[in-house]
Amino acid sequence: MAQQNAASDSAVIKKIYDDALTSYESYDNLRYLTKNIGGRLSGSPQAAAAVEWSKQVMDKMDLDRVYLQEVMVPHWVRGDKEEARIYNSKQIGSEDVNIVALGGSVGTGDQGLSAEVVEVHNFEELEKLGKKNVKGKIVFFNRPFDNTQINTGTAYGGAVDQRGGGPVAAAKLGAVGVIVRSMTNDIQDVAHTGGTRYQEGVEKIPAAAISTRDAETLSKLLKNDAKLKLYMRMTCETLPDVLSYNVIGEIKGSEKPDEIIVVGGHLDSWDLAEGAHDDGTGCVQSIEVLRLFKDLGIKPKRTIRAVMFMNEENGLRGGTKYAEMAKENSEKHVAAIESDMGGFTPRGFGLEGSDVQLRKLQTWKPLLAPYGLHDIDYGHGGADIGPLKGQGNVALIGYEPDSQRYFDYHHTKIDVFENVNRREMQLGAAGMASLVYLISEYGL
């Protein structure tokens, strides 16, 4: 019987891949989302358009249910000006550098901000400098990725705390601004934005990311010239919260409709470009999972729900609201799968869950490995599905594509449709659909 099931499951998975790899629908969806709507920062008109568009796409799919879930989201706007330059340098005089405001940052005021710069690599170095050496200065956080890490997501995790917590730590010591090395393993001219956080009772100071190439230049100059200054001007501000929505489509399970499998990505993106890899691909892949089931006539035993989460980038309110409503409605989630590492070549899945769940996932390796899904182990589930943790025995699963190129594009002006390969993206969608099928059939 087990051999017969394996043969049958293998045949279904083959059909999923054949359909996905010969279809252009998902890629066309990504094209529309990125080219016609563009960057979709929470609270923006583009985010609202993306909500309406994704609902319309799923409305046309003859699903059992498509609906919106209300969520209030922050509304930060970048403004019309971001500029910075090194000046008063003994070696180069004055030179422009590439910066972008960090999401949530306050502006500098129309006149901009000028100050001497002090470089640190971690919070311990900052504390050792103390108020005497920090007050009135711009703190430059310059800790690079650990490029010995094979998984660049691990390297990101080892550096990103300076972006999130740097402004508060610096402000406590009297700094007037913060510059953070961009979160990428590459040396490039493009600056990478991303969210930062302020703390009640601590002065809010302007915070920007600087390109890695300019970070290298600034660091070299500071070694011989501690008195050089940096000028920065940003016109960003935070406006009142805005009503937005998670967008949800589902196919009811034929045998266990009360057991839910979520597959999702986040609909919002940063505003610098088109949000193609982050996270347009995750959204269209999740919708593609439903399309594959419908197109192939696969009747899932458990309910499959595709969720386009809102506000992952600068608040996580969509994921938090989804989990709140799931708890309020006493819903039983058996698994949640998130795609939020780009549309690159599939490698596998990472589990936040139990030993029993991992052993079950690993029994399916013979079915998934022929399609390049070799890495099935413990890992990070995903930011949007994270709030579901603790609601019963839900398995949180992160789809893991190859990570080497993701942080070239992450949170930048070059995260555009042209940098997504259709075949790689569709391989990912098929892999997600195959795992959803297996969980639907057999549970975890």
Contents of the next structure:
Protein chains: 2
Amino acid sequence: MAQQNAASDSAVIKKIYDDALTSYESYDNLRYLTKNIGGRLSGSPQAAAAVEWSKQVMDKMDLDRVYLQEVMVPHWVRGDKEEARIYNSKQIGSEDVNIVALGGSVGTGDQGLSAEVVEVHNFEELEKLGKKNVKGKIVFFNRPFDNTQINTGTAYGGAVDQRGGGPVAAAKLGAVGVIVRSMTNDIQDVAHTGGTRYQEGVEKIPAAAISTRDAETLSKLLKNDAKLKLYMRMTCETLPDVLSYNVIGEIKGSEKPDEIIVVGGHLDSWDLAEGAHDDGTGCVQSIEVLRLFKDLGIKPKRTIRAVMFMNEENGLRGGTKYAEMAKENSEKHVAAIESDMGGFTPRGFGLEGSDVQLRKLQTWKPLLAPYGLHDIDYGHGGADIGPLKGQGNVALIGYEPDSQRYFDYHHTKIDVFENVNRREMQLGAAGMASLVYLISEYGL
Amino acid sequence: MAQQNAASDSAVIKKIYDDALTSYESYDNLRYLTKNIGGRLSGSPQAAAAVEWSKQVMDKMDLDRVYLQEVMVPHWVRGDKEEARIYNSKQIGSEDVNIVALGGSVGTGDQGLSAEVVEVHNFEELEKLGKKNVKGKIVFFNRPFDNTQINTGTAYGGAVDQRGGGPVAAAKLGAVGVIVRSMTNDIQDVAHTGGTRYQEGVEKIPAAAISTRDAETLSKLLKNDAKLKLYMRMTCETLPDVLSYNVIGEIKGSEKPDEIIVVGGHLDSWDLAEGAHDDGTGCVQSIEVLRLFKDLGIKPKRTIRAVMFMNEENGLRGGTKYAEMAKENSEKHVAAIESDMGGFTPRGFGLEGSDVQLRKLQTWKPLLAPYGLHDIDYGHGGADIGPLKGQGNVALIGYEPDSQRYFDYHHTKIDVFENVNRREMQLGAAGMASLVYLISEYGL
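Let's see the other form, the form predicted together with another copy of the chain, since the form predicted alone is already up.
Next comes the full complex, and the chain you just saw is listed first.
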């Protein structure tokens, strides 16, 4: 193992931060990706544009290799209509509510769907209600985030089973549709989409998220009028799979070119907005890591690979394909770092890996803490890098920005460029580049 | 000194966070202060409304004492016009630019002021130009923030001398007006106001801030056309001083009632917007500290005092008066904590105090770090608590939220409620309450 030199490492890291904070390239890249290309759901023309654009950006960077990795992806489309309305049981009034179809959902048909609503907060409550209370109804999953969680990702983890598993559980009891409270800490008017799952042999019923404000309203109305009806209409559908790509750029290691460090984000996004924090920032930060090495003339000892994964949101096909190809090619991955928790101010890194790897990472705390990177501990790596798990000793590392604002924007129409602060995003890129530098020098 | 008990302290702190993150009181207070009252420049009707409102809020809280502290404050008003335009020297074109008068500036008179512009970046450059190049001109101070500073407050500190000292330095050389580049890292269209100073015996010349985008434009135009003219018109003026108040609420200590811990923010703000981050959040967080103690039934051993200081922005009369009265009444202040760096996600506390105090604060790191409060070190206390310095052993402590976004909003028309994240603000209040709790238990 190479001898560590804190003073010179500290000087390199300072150079990385100085450059990242004074260059506008990553921010201009984010502007292009969000404003000129926009939302880029897997299989969409915008996703294809994002593949072409990110390849062109890296082609200009004098890297050792830029290439595409083929992957077939699902092609779900929202269609042109999604609407919902509450009718009270006396049919003397109605109220529009904000919904968005969940990714992968079937549509309601042109006529829409109208049914009574039964509210539950978890799967146990649903089971207890049983078929007789659920059949023919719309199940409304309304468990909120636990606001006492300091990390909002933990709160998300405690609620998102409703979105993923709600439709199957409800359909098993004969429900005709599902409404899920949006995944956010905030009380908002915007609804949050996200993927849901069906199961072979269980009827596919339409599923949508409702804004938290409307979820509160619906819950209140149900208390006084259990027979109210919800009308919902969605024209979403799933089309045949489409050929798409992971986009990969690489700087070869000078001493151990066969040892690979991945830094990545996912290029696809939901369709409701521009996919700025999710995950435009992760993509431009990963490209920025390569740019910083090139522009500062830092020659990494190990190979650094920026990967724009395709189809994280509704399939994870890109991450799965990347890991398959890595195995097929007998590649040796030392570490994979993913940025997919937004372009917010840095807090640290979360490791899925061994004790030895964690202790090594923590020896670098004195180098990283001056930049706000204090939280270096076990944590969640990332969805796209997850399939690499178990290949050799690869350390899966999640870049952890501050979590407070992520679920204000996540999967909504307000996940736009304007809600990204340039410096916060740049600091994230610099933090990732610093960690990549240390791993490329000393391994893990 | 009382024996510390980390387990029970940790439980109290957890209760504080749970309550702060699930109560909407501080957020509702912020909404009222910003949306119903709005900008509250010293001497304005809104400042008087804010005094009355914050007293009423605390009157309802069953505190041991709520009172006002009289203080005479400056009464500067912006007037109804401020505009600026660049004319090229051939008089064949003009361009509007965004300016805002600096607080305390004299007006230009109804006709406005038109003059050639000379650009400088610091006082040395200005001195070198000398009277012959400055006389009759508008001096344009255009030194940007140093973006390589990780803490934006440090960058602000490296630039703000232009705003405070620019008019006097320019007037001494015969300038007729001053334009200062806005104090922000960002390139924006909004201009940032802020206080400036005149000096007895030096002519008072009109001074305004120009948006950073327009500063860049003006600088470029000057390179090609050194004889261009800037027209500016501002109808601001200073009226006679007005009677106003610090607003104070207090919970008496159960064991050492004579030992006081202050937690505060400033109630006044600039007039351009709602004064949300500066410093609505500091005020509602300070009130929230008292509410948390009351609602959780925590009886502090030492006295806790929430102070809404008046006139931080353009005079510091409230802070000065508070310290005078503390001295006059022979009060013993153990610590004063100020929140005046915005309602952003917590980072830590900065101490102006002794080694002994710092070591004591740092023993509490294990209790505070789980909540993101890692940075506990020497730092800047706060403007309003500054005048207490030297009274006994008072520790002056600045609450330090993340600094990245503060200067996007600071002193502009976009410092509004919508740009405050509820949870970030609540986490700040909980952090302050936790520190107040520890100091009230164990002293400093």
